[in-house]
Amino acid sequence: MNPIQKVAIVGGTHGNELTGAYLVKKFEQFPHLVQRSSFNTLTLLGNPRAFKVNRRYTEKDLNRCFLSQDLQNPLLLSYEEQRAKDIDALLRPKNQPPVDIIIDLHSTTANMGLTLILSNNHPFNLQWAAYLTALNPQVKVFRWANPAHDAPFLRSLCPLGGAIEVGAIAQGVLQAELFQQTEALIQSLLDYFEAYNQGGIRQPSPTLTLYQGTETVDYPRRGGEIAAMIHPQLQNRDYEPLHPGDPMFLTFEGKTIVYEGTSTVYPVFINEAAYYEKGIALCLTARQEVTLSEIIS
């Protein structure tokens, strides 16, 4: 892999997620603390709309935008989906070289912790992941289910990179704590970066704790309206294990819905606020171990 030349930083890609849209403006204040001697770091806050009116989004969700076909799509002309292309012709320029790497920082409702979101399989990404989950075991890496498939979020614009994705924290919300921590990932992945050019990378875990997602989950519905809730047992249970049997859902009648699998999942993004309307309640994935000198070599 060549060396990296560009490093892009985005955050309030959702515009009620001020964890990540107050970091860009601070390194936009102190750009200092981003630059590296080896590489340009560019810091761009994704939806400046939808954050002065503290919103995820004024007219269709941005982080739903990135479509290749939509990015080409003329007819398409609300203000995110224009966004989306400033966005895209800022960080792939035509008949420029584009950024190396890409970190879109968010955050969650769900008691996610540190999540690292990777864009797919590429080595280079479980690399940087590995290290990262050694400096602080509570980090966690979730994959989407196909990783390789062209994907809407602006993480996928580019092979390298990923997102960071913190909480549970309410939207519209800056908490300190978990500002400092998601400050202190990204410092750490640019020093990781750096350590990669300047060819002194130090090797990282031998394996790689993955939560690759499977499918996702609606609430149970009738009449097209939500008819439970996340059982209690379940809340806030993200990334411990659910059993077949173990309480899923529980009905505003009393009645518990349990989880019918026929094996153990480990459920992330439980009661995400924002996915309400999405149709989502929570995400499934497999827990995996992942040995990096096989992928690497």
The other form holds:
Protein chains: 2
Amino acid sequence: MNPIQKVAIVGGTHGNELTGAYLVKKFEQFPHLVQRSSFNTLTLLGNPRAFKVNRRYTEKDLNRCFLSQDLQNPLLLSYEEQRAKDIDALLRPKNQPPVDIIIDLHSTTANMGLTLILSNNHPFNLQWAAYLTALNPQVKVFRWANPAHDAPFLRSLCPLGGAIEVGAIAQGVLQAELFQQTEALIQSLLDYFEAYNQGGIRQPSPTLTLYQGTETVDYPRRGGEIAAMIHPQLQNRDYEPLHPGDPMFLTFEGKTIVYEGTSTVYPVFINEAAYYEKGIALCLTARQEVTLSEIIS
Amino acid sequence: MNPIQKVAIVGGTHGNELTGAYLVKKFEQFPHLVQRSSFNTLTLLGNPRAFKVNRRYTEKDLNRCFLSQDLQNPLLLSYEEQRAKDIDALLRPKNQPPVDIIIDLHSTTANMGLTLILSNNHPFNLQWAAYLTALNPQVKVFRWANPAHDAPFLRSLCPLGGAIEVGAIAQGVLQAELFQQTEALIQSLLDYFEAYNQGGIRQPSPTLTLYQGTETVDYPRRGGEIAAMIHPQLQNRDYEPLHPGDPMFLTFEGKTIVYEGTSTVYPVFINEAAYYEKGIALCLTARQEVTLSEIIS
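Complement to the form predicted on its own: the form predicted in complex with a further copy of the same chain:
Then the entire complex follows, led off by the chain already shown.
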């Protein structure tokens, strides 16, 4: 792998996820915070129009607008579809080298703490993730189910990088502690890239615990309408084991609905506000130990 | 005071406060849950258009549209302004008796637990509030600052009643535990009205602890933009004492801003998402012991 030359930090890809948006604003005001001697860092407010009106998006979820075919489709003209094309042009300019790494900052109403969502299983992604989890064992690493070669996420513009997903935090809210923890995570990550460029890093651990998404589960519905809530025993229990027979939902009438799978899973994105409309009540993951190569560079 | 004949329970006055909206939907499906032998209960989804798009409101905050002069102003034509007039006509019909009591269901991202917001200090309001706090000492009672004779809130259509404000809960989210606690509170309240109608209730306590709003505090701003967050030591500490010199805000650069008042106050609505746009970071209250008449009816 070549040295890292250009890193992009994006916040406010969803306009009501304020942690990332205000971190980017801070970095714009104090650029030295994210600069390092061996590479350049570009910062970007992903969806300024949605940020202004404090909504996830105005016409279409920006973080679902980055499929190659959509970026090339001149008929897609909504604000977010056009913004995706602009961001593509910024991060992968025609006559200059593209950014090497994208870090996209998100937040969730699920109790996911500090989560790294890897864009893919590229060895370098596994390595920086392993480094950050060794620094702070509270940090978790997650990958979405069915990693398509071409994903619709902003971070998919680039093979290296991923999202930092922090929670639980309500939409439209800043929480000082999570703000500072996210900032510290970004600092450690940039330091890691710098150390990598400057000549090799001994990985702190030969393995990484990865929560690999396997499937999403929707709310029980009746005629399209939600008929049950996340069960109190599951609420806020992201990354904890869910066994077959464990309570999963509670109907409005008070009836418990259990998890009917055949194996223990580790749910994440439990009760994420923005996923009600996407038909996702939670995302099931399998917990895996992934082996890394011990030394890189 | 005459017997109570008609009670209105309203939910979803803010379309993204799902607890109340789904409680009203449940009551519409099972009306016997809110009926009592001595009075009728009417249930109402306050802002169906905002609920459908999962936003607080679509054009104007419905819960600020109920000033008498606005309800009578034929030039106010936004969706919410018209909806306010429709709700007024439903709850105070021209040729029938108006509702006697309005209970408006709200939720907040602030950690306010179960809060009763009284429409005013009418003795009957103080009495049902005292009854509910005696049943469940976790229940708090709050009143806004400067109670104008004519307030813009939906609940101000009627002298008796108030809002039930529950949190912390993110907008656009259902939380089973708070849903059930809110429902239980409504049941106790309806039982209280029934007992009142059926002949007198001995008040459980001669006094009531009331958190009386005194002023609101905005975020520190720089050129209009937020420059600081709620301090981690204040976050989630609704109803706890804030002393002069205690940390109140933390700037993005990490500088603490303290509370500079001269007396101890009890903040509420700390970091409520919907109040960023209203210029309210928290609301200060004075804790008061209010004396009630011991027996009513």
